[in-house]
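Here you get one chain, nothing else, as structure tokens; it is the form predicted on its own.
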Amino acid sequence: MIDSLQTRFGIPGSVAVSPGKNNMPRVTLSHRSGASAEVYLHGAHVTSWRNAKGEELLFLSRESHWAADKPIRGGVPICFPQFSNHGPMLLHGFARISEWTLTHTECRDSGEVVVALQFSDSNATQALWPHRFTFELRVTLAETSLTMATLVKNNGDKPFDFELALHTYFGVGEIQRAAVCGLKGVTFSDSLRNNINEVETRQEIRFDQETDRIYIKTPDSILLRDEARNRVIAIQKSGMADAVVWNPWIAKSQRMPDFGDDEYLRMVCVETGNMAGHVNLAPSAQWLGSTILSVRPA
């Protein structure tokens, strides 16, 4: 299968389909600047984003599972159609452990490299969530940015509700020298304190303990400052109302079998999506959302 996908979708110097971990199909995007990204068909999971210097910008756990029935720990898991334990399905829904179909690759005259993957309902998903849908993820790599555009279509004759998150794990040099900016004045729900709602009062969110909060109806621009690596990652979202800020800290890291005990020191999640409320999609309608990640020196 991998050879046939390479024959159909490979673009010399720009797109390559090859065996990844445990021989799972992986699409590698290469920009002429030297920037790169990797996307696995398992979960349409972005597992790597490197800048033109070859520096990794995402976090991927060394303990991650690489199996058909397990999510990948790190990178950008897709949570759909349920976020967390907000409903009766398995944690974060089924999209991140499903096999997606590679549908399109492209190298534009501008130098941008594009890959599109698609996932539709099946008997297995219908048993968990009785709706007809198509989900497309389009990843675009540029010299200093990575764009993830999502499209959800309702192919049925009844409306349905869904939640969605791009559960992005960023790599940082030192968690104590990382800060999330742009959320002052936003109401958040704190999952570590019975989902109590409070208003964020800090200009900078810094980390010295476990953090797990849904920030509700946030500004569309958020910054992650990585002082140890002297860089800033800008997070620009559209169509996505909310953001999650998460670091498991010490105790939870030790409870997660697919996460190293000390790895909380080198990562932070800033997730975009609709996690505090559902998106309602009418029959034959579609929903669009996107997140653009861009990196620059501090």
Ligand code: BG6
Given for the second form:
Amino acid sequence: MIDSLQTRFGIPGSVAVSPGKNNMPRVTLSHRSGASAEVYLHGAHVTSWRNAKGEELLFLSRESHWAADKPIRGGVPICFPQFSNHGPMLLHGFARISEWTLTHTECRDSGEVVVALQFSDSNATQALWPHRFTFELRVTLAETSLTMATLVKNNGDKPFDFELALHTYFGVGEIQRAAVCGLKGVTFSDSLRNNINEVETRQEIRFDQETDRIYIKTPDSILLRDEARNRVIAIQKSGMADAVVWNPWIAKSQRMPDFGDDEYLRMVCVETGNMAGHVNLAPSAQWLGSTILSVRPA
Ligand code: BG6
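Same protein, different form: I have the form predicted on its own, so give me the form predicted in complex with the named molecule.
Below is the entire complex, every chain and molecule, led by the chain shown above.
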């Protein structure tokens, strides 16, 4: 299967389909600048994004599972159609443990490399969530940016509600020297304190304890400053209302079997999507959201 995908979708120098961890199909995007990205068909999961110098910008746990029935720990899990434990489904919904189909690859004249993957309802998804849908993820790699565009279509004859998150795990040099900026004045729901709603007062969110908050209806621009690595990642979302800031800190890291005890020191999740309210999609309607990550020196 991997060989036939490579024959059909491979673009010399730009896109390659090859066996990844545990022989799971992996698509590698290579930009002429030297930047690269990797996407697994399992979950349409972006597991790596490197800048032109080859430096990894995402976090991927050394303890991650690499199995058909388990999510990958790190990179960019897609949470859909449910976020967290907000409904009866398994945590974060089924998209991240489903096999997606590679549908399109392209290298544009501008040099951008594009890969699209699709996921549609099946008997298995219908049993969990009785709706007909198509979800497309389009990943575009440029010299200093990675764009993830999400398109959800309602193919059924009744409306449905969904939540969605691009649950991005960023790699940071040192968590105590990382800051998330751009959320001052935004109301958040604190998952660690019975979802109490408060307003963020800090210009810079810094980390010295477990943090798990849904920031509701945030500005579209959020910054992650990584002082240890001297770089800034700009997170620019559109169509996505909310953002989650998460770091498991010490005790939760120890409780998670697929996460190293000390790995909380080198990651932070800044997730974009619709986690505080559902998107309602009428029959035949479609919803588009996107998040552009771009990196620059501090
Ligand atoms: C975050 C949630 O988005 O994902 C956290 O806010 C959760 O509460 C975390 O712990 C990781 O979830 P999971 O299912 O990948 O362990």
